[in-house]
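Only one chain comes next, encoded as structure tokens, the form predicted on its own.
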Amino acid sequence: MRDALGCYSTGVILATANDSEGVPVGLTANSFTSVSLDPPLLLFCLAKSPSRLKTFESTDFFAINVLHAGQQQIASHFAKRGAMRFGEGRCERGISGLPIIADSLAVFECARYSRHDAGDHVIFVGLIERARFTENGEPLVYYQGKFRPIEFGKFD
């Protein structure tokens, strides 16, 4: 089943949220998608596992950083079982006091809307009160349990 899930290339994306202690925690993620336009609902999901649920599950407000190719060490830090807090001059303080890497390629700041078990994950959907993005940079892609380059022009 996940060889067959990994035919499918997804971006990646770094879900932020302060801890209980106002601590930044991060995690890797590639379950995103929008949800809605009206209102602006967009969706990521989180296996029940990992001790950064507890985060997720007990804040208000979290962020969706799109990362960009050049980001592909950060994604790979924060796919680490216990790599949950941030280093110096990682991000910056969004609304709410969100964390958000400044330089990814999108960032959506989210009040959480609703939560949903399912199976072996919940899903987080978020309302989005902010959104910023850059036309720049190419995204980092995750394709058959591998970061990816994307090759613009190729099909053109």
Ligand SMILES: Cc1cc2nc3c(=O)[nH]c(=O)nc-3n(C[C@H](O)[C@H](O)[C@H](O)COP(=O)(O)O)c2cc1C
Given for the second form:
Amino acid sequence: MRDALGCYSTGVILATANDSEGVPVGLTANSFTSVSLDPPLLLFCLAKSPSRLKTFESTDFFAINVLHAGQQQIASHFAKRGAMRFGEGRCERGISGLPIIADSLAVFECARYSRHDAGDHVIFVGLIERARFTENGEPLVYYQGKFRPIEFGKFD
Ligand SMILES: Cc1cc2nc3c(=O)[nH]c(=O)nc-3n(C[C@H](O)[C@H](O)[C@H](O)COP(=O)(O)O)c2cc1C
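Got the form predicted on its own; could you also share the form predicted in complex with the named molecule?
The next block holds the full complex; its first chain is the one shown before.
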């Protein structure tokens, strides 16, 4: 089943937030989608790992950083077990002091809108308070269990 799900290629995001002590943390994820334009909503799914849940449930705000092909190292770092913390000076601050990676393809700063229990994951829906993006970047793609660069071809 996992291999079948891996046939769906996705982008890669870093979900970021401040933990209960105000320390910036991040988590690599691909379970991201836009949900609604009015109001502007998006979602990502978080595994019910105690450390991850504790962080994202202890705050009303989170950011979604859409990663570009040059950010594979960041994606790998924040996918490691117990590696949610940033090193010194590796993130900037957005509204409400949210940690963000400003040179990402896009950054969405969100207030938590709702939370939904879903099996071994929790779905976090965010209300987008600020969005920024760059037009000329190349996305980091995840396909069949691997990070991939993308080459834009053309259909005939
Ligand atoms: C490409 C990719 C996508 C991922 N997507 C998600 C996701 O959507 N939700 C999630 O909870 N974890 C996801 N993970 C796993 C977490 O990034 C990673 O396992 C976690 O940070 C380890 O934290 P732990 O210390 O709680 O085990 C993904 C990992 C990778 C490499």
